[in-house]
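A single chain comes next, written as structure tokens; it is the form predicted alone.
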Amino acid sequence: MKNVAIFASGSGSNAENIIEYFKNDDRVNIAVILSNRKDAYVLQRAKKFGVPTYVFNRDAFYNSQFVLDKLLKYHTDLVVLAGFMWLVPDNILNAFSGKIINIHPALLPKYGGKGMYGMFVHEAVKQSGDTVTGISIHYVNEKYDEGAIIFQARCKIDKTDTPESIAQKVHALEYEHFPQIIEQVLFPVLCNGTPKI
């Protein structure tokens, strides 16, 4: 069985969607949810499913082994960032090289980097006049949104769209694709020697 750890900072709708997707899959265990906010609603969602949770502050994340120890305790095979806003420190990047993925609510490399998250992204997309946006699922490295892209999905932007309606379209893509891509990362289907994603 593969153990997945989810990091989240906010409401946790993506985390709940992932838990729901795998709840009857005996190959995958959502082992633990970690958050940097003690008031994050994701902690309530996790409780509903009986998933253990831990909360940490900036000092514990960057200046101790606390979070890494929790990932090792649960024999983590894949770390999933689902609305998590902090850069991952070197001790975790090194321990889980190639095993940390993130979802970003735009078509990277556009609209990525520090400060580009949530509605800030959708507002920037709207202001740009772009006719297409989407999601990017990518590996995590030491810089915001610069890891290798695993998968992208697109949706059209209409002239009548607002940042809020763009967000709804993007969330729909996240819910549709993120669990499936997690599954494919955990269990690659080989095609000509390369993962078919």
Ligand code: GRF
The other form holds:
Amino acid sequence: MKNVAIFASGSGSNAENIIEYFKNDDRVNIAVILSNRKDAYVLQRAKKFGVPTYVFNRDAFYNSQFVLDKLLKYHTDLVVLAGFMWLVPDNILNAFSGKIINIHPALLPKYGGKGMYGMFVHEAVKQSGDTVTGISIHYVNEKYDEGAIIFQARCKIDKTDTPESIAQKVHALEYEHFPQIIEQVLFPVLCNGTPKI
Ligand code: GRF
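Structure of the form predicted together with this ligand, given the form predicted alone:
All chains and molecules follow, beginning with the one already shown.
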């Protein structure tokens, strides 16, 4: 059984989609949800599924072992950032090297970095006049949105699209692909010695 910890700061629709995807899979346990916001809706979603939750503040995250202790307590195999806004500190990066992944709502390396989150991303994409956007799932390192890319998927932007409608298209891609990529990261399929993803 693989244990997954999800970090989320907001609504948590991806977190819920991931919980749903694995709920009848006895190889994967969504063990814990951690949030830096006590009012994050993701906490209510977690409760509905009986997934334990913890909330932490900036001081606990960056100056204590609180979050690392929780990850160890639940024997975490993979950390999934699903709408989580803070950089991950070194104590967690070191303990979970190559075991932390994030989803970004654009085609990195475009529209990534500090301040590029949520609607800011879709507004920037709309303003650019790009005709394609998408999602990037990547490993997490000490910089915003710069870890190695695992997977990208694309969607078209029509002239009539607004930042809101772009967000909807991107969310649909996230729901379709993120759980499957988590599954592939947890259970890599080897093909001539090279991971398929
Ligand atoms: C998603 O668009 C994700 O790509 C980004 O934050 C958003 C989270 O949405 N990192 P939700 O909280 O899962 O609804």
